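One chain comes next, on its own, written as structure tokens: the form predicted alone.
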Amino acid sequence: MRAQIAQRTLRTDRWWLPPLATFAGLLLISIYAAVRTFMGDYYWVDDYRYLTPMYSPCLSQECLPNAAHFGRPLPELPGFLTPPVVIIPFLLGFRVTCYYYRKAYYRAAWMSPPACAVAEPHAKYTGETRFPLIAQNLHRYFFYAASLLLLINIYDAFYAFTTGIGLGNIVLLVNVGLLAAYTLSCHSCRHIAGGRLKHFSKHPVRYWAWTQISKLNARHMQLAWASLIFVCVTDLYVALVASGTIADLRFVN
């Protein structure tokens, strides 16, 4: 039997501060991403071949020809829809089903529970066995899609170096570095590398990969936030240069 405590919690510290900060951070990033998604402009700098990761790959007929590195096989999107809606379901699916982000928004948004030793307001708990939370089990498949998109982002970053080197190149490079670290630190990636092995000694390559990924996995929370924030920073920088608000700092032309 659980202890019958009338109070929701006996904690006297500011236990509500971390979930509040998490909720505020995710809300602000979500608003920025929504605005930029449906803006449909300022995503490509033709002079330096900078393409924001929020619009990569650009596959529909609305895309600027030079920004469509893999062609425009999709027809023009109807209504207010813009090119990012093609890839956002996969990127959002990967983040939403991520083990760290589950903890973050379960606590911050659903208060399930909001903090350790704090009772949650829900009358019952069904876990991730019913709709919609049963979709969390798709995380591994979203990982595959996100990995493919990561490779495309890496291509975009290095393709931009064909015009020289500027601050935007450094921003794009740091962005893909953080995205790669976050993706590789994923629990699914760690399981794919070394999961279900009974004898590590018989699989030295997979064991080495598992140990390296495990080191990244220990920093999965920090990498989740750093990569998410820097995607927005990268997109903002490309948008400011594309709109002519600022000029790209060039090192080598």
Given for the second form:
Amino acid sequence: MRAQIAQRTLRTDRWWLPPLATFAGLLLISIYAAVRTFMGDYYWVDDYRYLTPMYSPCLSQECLPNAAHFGRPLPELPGFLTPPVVIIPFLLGFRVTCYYYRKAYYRAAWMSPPACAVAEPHAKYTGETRFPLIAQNLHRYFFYAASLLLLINIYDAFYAFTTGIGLGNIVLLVNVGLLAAYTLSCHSCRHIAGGRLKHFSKHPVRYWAWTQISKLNARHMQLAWASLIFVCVTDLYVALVASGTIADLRFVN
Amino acid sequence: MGYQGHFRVWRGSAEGGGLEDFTVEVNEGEVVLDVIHRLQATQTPDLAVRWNCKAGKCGSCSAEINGKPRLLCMTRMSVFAEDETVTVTPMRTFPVIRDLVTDVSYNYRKAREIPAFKPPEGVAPGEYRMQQVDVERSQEFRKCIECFLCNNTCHVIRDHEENKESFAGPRFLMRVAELEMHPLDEADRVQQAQSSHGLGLCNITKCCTEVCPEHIKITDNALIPMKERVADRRYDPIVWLGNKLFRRS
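Rather than the form predicted alone that you just supplied, could I have the structure of the form predicted together with its partner chain?
The next block holds the full complex; its first chain is the one shown before.
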């Protein structure tokens, strides 16, 4: 028999604040991303070749011809669907199955547990042993897809430099920098690079890669938030310039 | 400078019990265990508390202080305000024996379920040779003092007693990882981790890492790498497709 303690927790600190802040942050970003996805407009600045990362690559017939850096191989999308719906499952899949975000939303949204040593409200718990949560094991495949999309984002950022240099270029560059750091710091990336090896001494290059990625991996949570917020900032900047609300600050034309 | 501190300590046994209030002298530089000892010496001679080294190395004095799983000997009184009530309770996940002492035999049972280190055939003790770089990862896990605070805080068993049968807890999944990453161990730990030790039940919410007094990165360095190894083996669609196409077992 366990000690009979009626209280759900005896913690006296504000344990509810981190999950609440996480929930609010994720909700706000989800709403912003959903609005921008289904807006279907203001994603491309023709004069300076700025393409928001949320619409990159733009692959369907709705895409503005200049924004489609890799052509428009896909037909017109039905109904209210917009070009990002083609890539969002991969980006979302990468974030949703990410080991950091799993911790974040298991705690903040599912309260399993809401905080350490605070009882969860669920009567049963099967963890990640059954469908649908067993699919979290597919993280590395989303990592591969996200890496490909990152390369495209990097191409977009450098392609924008062909018209000069403006604040938008800096924003796009910082964005891909943060996305690259988040993607490289991923636990699956760490495993693939060298973590899966039994003998580091036989693979010095992979061991070096593993040690470098391990340093980044220690900051995975911070990079997850920084890159997520900055994608929204980048998208907002491109949208404001594309809609003519603000003018891009140009350094070199 | 000393002051009179307000304490609430859980007292009782498996039959029942509750929180009792005490006012105890607290002096500068003391830890919670010092105050519990003073309580024992001055007011409650029959108060049961397990302790040994008073240096955070034996892992005996695990308990919960203001609801947080901690070592009594490593929690300084200076982190509390003088007018704050300090609540001390036994670990919740394990059966209570008396007062602050719990029966942690679940952990020893789980330890016995893990097959021992299996060196290569024909290599006898004394003949083990390995490079430091290969064995380094496993050495982090050897810092464990077996205080069982990680298993105590893990919601998989803390909130769901029924999972104790199938879940080894972070401490022993870390032991599996330690052996799996050992350069000379040849047992199949990956399959066992998933099927026998309940790795799939872990939802990596990192409470084990948060409470570890040795600051071992249990989740990042042991549990997630084990989950990735299981994914290599069981959830890799490319491997699965290859096995189907080429009829590999």
